[in-house]
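Below you'll find only one chain, the form predicted alone, shown as structure tokens.
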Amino acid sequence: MELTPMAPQCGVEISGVSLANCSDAKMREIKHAIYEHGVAVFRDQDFSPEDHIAFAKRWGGIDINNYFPLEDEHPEIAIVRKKPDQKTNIGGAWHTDHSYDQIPAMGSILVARELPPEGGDTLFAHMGAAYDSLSDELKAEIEGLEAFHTADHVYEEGGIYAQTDMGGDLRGQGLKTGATHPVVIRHPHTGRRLLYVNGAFTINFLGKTRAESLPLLHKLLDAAVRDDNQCRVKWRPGTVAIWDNRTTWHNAMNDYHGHYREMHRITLSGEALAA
């Protein structure tokens, strides 16, 4: 097995391995470079529905979708897509997933099934980094700030999906979310201190409005999508990347208008955050 960094501080590809036969001595070795870099990338991988679920569980526990659609025989597995006609897309703004949850999703396994001709990269930026850019001033600013989260202005009824051309395709409008945060964490396995906020889903912190907010919230959030911190997903038929929501934000590039995507995603579940 053979791990090639993908940008200095973001994201790496493995290769040698087949995903679905992985023995578990490579298993912890996937799951370590993930850790660690955030991202990691599989190309020409033979994976089923059934291999992406058994796989899924091997790490744990499944977080069942309660937004996007759902594969009709494999519930596990939600189904990202946007089609030819629609303008939207999912996931197409810098974020890192369930955040608005009080226990977050560890991560998401995505598998390629229908791609467009050219486009549709995923773009990631890696927190650790992002909080290591920080300067000492604004280290010490936010040190024991804490941060809420929600998604409910987002998929709600009347939410910003919902005024767009996917609202009709998603799920759980009625749902209500809310989580605290520590606005910086320690990763629960490799200690790296990260930063914990984004832009879809953080909106205030503690004790503070959202307008009192938002100017310390928009030094971290452009701290965050530097240059440097980021790497770029080019997919391709059988690539398949994993990626880890403490470590990670990400932001799919909506540039292939007129064409298909059909991605194929499990939700990884996770554990409480700590500072």
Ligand code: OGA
Contents of the next structure:
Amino acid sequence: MELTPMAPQCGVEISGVSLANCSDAKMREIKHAIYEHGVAVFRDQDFSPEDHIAFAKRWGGIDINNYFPLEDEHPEIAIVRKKPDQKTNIGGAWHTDHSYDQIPAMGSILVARELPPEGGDTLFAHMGAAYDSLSDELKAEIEGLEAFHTADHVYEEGGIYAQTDMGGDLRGQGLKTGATHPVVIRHPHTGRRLLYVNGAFTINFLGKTRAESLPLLHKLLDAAVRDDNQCRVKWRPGTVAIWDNRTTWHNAMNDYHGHYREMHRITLSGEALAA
Ligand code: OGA
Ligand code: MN
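Could you please show the structure of the form predicted together with this ligand, as a counterpart to the form predicted alone just displayed?
Shown next: the complete complex, the earlier chain at its head.
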């Protein structure tokens, strides 16, 4: 197995392994690389929906996404799809998945099933590098802070997606979500300090209103997505990417209007987060 970093701070490409037939030793190495680099990309994989599910189960539990359409025959698999006549995509802003859960998903295994001729890349940003890049004053300001996260404004009736042409494809409009997490968490496996607020689901700092929280939130969000914290995943047929939601945020480029894109996602269960 060969590991090649994709960018100085974020992402690793792993070759010389077939995910569908991977030894326990390679599995341990892959997990560690993802915890550390945030996202790993595997090319030319022969990876059926059954392989996808079996591989996910080797990590632990599967968290079924409450909102995306599910694959009919394999309800463990969520479908991340944009049709040629749709203008809105799923995940088209910086976010980390499921931060609105009290025990957020560890990460996802995303498989390219149908790609547009060009575009549809996914950007990732490393939250350890983001935290390290903050000034000492900013680090002191967020020490010990907690923040509230919810998905309700995104997915509810009349919410962000409901106002778009993606609204009709999504489920779960009546659900209520909400969780509080430290603004700086320690990665459960690497111990690295990571910034854990995001633009999609983080609403306010505890003890402050939304309006009072916004200036600091914007400062952190801007710092988090500096170019040098990022890497870009260019999908090809057979590409599988696995990311860690604690170590990274991601952003799905929406630059392929008029074309179809379909990805299969399995969301991996995580563990409680601590400062
Ligand atoms: C996701 C997501 C990114 C993409 O599946 O969580 O944000 O590129 N998708 O489709
Ligand atoms: Mn996402």
